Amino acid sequence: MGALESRDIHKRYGSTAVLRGVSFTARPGAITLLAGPNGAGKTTWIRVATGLARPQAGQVLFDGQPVPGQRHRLGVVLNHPSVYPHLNGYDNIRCLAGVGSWNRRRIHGAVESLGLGLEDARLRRRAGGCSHGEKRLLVLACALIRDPQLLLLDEPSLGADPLVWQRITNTLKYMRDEGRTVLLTGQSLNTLEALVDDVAVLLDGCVVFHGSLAALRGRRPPRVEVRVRDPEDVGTLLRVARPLPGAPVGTFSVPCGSRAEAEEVASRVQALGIPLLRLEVREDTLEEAFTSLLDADHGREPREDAHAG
């Protein structure tokens, strides 16, 4: 299986630089999240990667070769997946997946193996009468039915109810475990946290972080958060404790160098014998780590665009 490489991608629309030297790697056997605020360039990057938009500079490669030339190895689901409303599920798959010669039995067998819950009765229905979640599953089936080695999904969790998202998640994990390369974008970081392995963060068209989910979450050390009725109880005994901004009075945060140190501090707090309203060892969630990263990058000097003009 091959890696997906984004090499110094620059993309402009008129005088606006949307992507400015975007470089990162999505490894096989992992699910990579391309994250960033609205307008960061995520969807533009997907369009460049799939050949729907031409960059001013740079390449997106899979297994060392340009992605647009490997359509037989590529599965794509764009942000607003479209189906033919007057065709049933089987005929949509024939058209959208390019498997026009496949009969119903072969299509049903392939779709059933994906674990998306699209049984024969649903595939016989006109797509226009399907729910939003069913349409999303149908489009994903179209992307996966030819067993791609590379899968690109733009906002796959958008509008998916919990059952649909669970089916999508199970399928993506299966793809990862099979050694495929999976890259997705998304805004619902709390939803995606349990799914992704690696993260590339875009801000103003530039990559400001690229690494494992653990490395992103570990940018800020673990901490102990404690809440007491009398603030002096903790403030006097733990000199490094600091009031937690935005939290109720009497809530403190104690920064620690490691998870083990945080657990030791929590044990010490318990041993103090003072009434506790809350005691928790905390590490950043994906959303907290993402917000912290963007806050740290905010206010830096604007990056020069080497391909301006």
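The term rigid core refers to the maximal set of C-alpha atoms that superpose within 1.5 Å between the two forms. Computed from a predicted model, the values in this text were never measured in an experiment. Positions refer to the first chain, counted from 1. Compared with the form predicted in complex with the partner chain:
The two rigid parts rotate relative to each other between the two forms, and of 221, 169, 87, 159 only 221 lies at the hinge. When the larger part is held fixed by C-alpha superposition, the smaller rigid part is turned by 17 degrees between the two forms.
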Second form
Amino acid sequence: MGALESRDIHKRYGSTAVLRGVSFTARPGAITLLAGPNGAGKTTWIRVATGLARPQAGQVLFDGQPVPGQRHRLGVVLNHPSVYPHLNGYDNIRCLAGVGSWNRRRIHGAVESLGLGLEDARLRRRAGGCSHGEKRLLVLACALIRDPQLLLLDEPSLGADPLVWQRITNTLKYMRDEGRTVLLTGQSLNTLEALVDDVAVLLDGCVVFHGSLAALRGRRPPRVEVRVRDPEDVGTLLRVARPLPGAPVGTFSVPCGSRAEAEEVASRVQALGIPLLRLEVREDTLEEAFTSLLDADHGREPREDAHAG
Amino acid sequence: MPVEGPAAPGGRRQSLRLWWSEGKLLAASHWTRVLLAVLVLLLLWAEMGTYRAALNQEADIEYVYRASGGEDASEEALRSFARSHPDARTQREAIWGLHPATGANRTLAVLGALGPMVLAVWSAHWVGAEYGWRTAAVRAAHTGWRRVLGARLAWIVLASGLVSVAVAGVGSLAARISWPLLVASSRFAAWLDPPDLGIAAGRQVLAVAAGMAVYGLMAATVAVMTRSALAGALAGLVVPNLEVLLAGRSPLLWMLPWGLHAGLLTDHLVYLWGGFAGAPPFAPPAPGPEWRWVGCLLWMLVWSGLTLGWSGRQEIR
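How about the form predicted in complex with the partner chain, since we already have the form predicted on its own?
Zooming out: every chain and molecule, the one shown earlier first.
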């Protein structure tokens, strides 16, 4: 299995530079999240990687070769669930997955083995009459049935209900465990956190972070979060903590240098003997780490409300 | 979970499979059914119109006979007049229009007039709708847009041939059904000498198919370049009429698609007087009849080359 390498991709639309030297690597056997705010260039990068858009410079390689030359090893799910509305699920899969010679039984067997919950009755229906979620499952099936070595998914969690998302994540984890290279984009970072291994963060067309999820979450040290019941106790607590903006009244946060220090601070707060509603040693979630990264890149102080749990 | 995915592209077998699956997609298209239904209705209309016109010749022959000085009102005299007199050519050929020997010629003449526009609308939709549904992006990523379009262009050319063959067959069959009915109810039909068109039906089919294919490919090219089925269809409807407007402005206009198509039709189809379909309005002379075939082939190559070349560089949304 090969790695996916984005090498110094530059892409402009007219005078607007959308990608400005995007370089990162997605490992095989790992799920990489390409994160970024709206307009950061995630979808454009996917389009460049799949050959749908031509970059002004740079290239995307899989296993050392340009991706568009290896279409038979590629599965793509674009952010819009594009289907032929007048065809049923079977015919859509035949055309969109590029398996035109497969008969219905073979497609049914393959789809069933994907574990996406697409039953025969659903596949017999015209795709135009399917819900948004069903269409997403269908296009995902089109990508997965190709048995791709490289899977690129643009916003796969969009419009997926919890059950559908669970099926999707199970399938993606299976592919990762098989050693495939999986890269996805998405905005629902809380949802994606349990799924991804690596993260590349795009901001204004540049990669501002690339590494493991643990490394991103560990960019800022842990902290102790505490909430008191009685506002009278606030004065006591203010000796060690500062209020957490955006959180309920009486919530405080203590930044620490390390996990050990955070645990010591938590012990000290507990030793104060005041009634507590909450006492927790916390590390950044993916969303918090992402937000702080964007704030830092914009030259601002990290917003404290990013820590609100 | 592991399934065997598609094989690596590039082989002849893979290309044939892709071509075949595109054909199945074509057959499943609503537009294919709608436009085929339109074509069948037009042919039915032409058939009934021809039948009605043939029946109406009874009175006309008598009228023309008397107008040209005929005094002997016997049936024999009228039949003789209808069979060979130059003044009765319109009436005679209107009846011939239903003869089995002219059946394919008649329906092909109708197809020659309407087919290029019908095929252009159909081709533009078949190619251009992919952009609207955004399936072009998935096809491009998984299969390669140029490969998909290559298969479709091949189908457009083949479809013009298949439709022409089918229409010729329908005309031939319809004439075999309607001619005996006409003979049974007409005083003159049975007495006319059978017409001799002198052109093989195969060449007639090819002549009609060539013009249709040129316009089908042109509409597909416009649809790809503009990413719009509507633009392609409009081009297919407007361009032939613009070409007709240009008729006669230059001796080189025979090289335009309409000049070539009209020339092939007039070279290979017989437009009977009093028939349902008239000859094309504009068929400028070419240096030689074979040049029209060469011209059609060149236009097909030009449109196909433009489509495939453009699609290789196109950004698909």
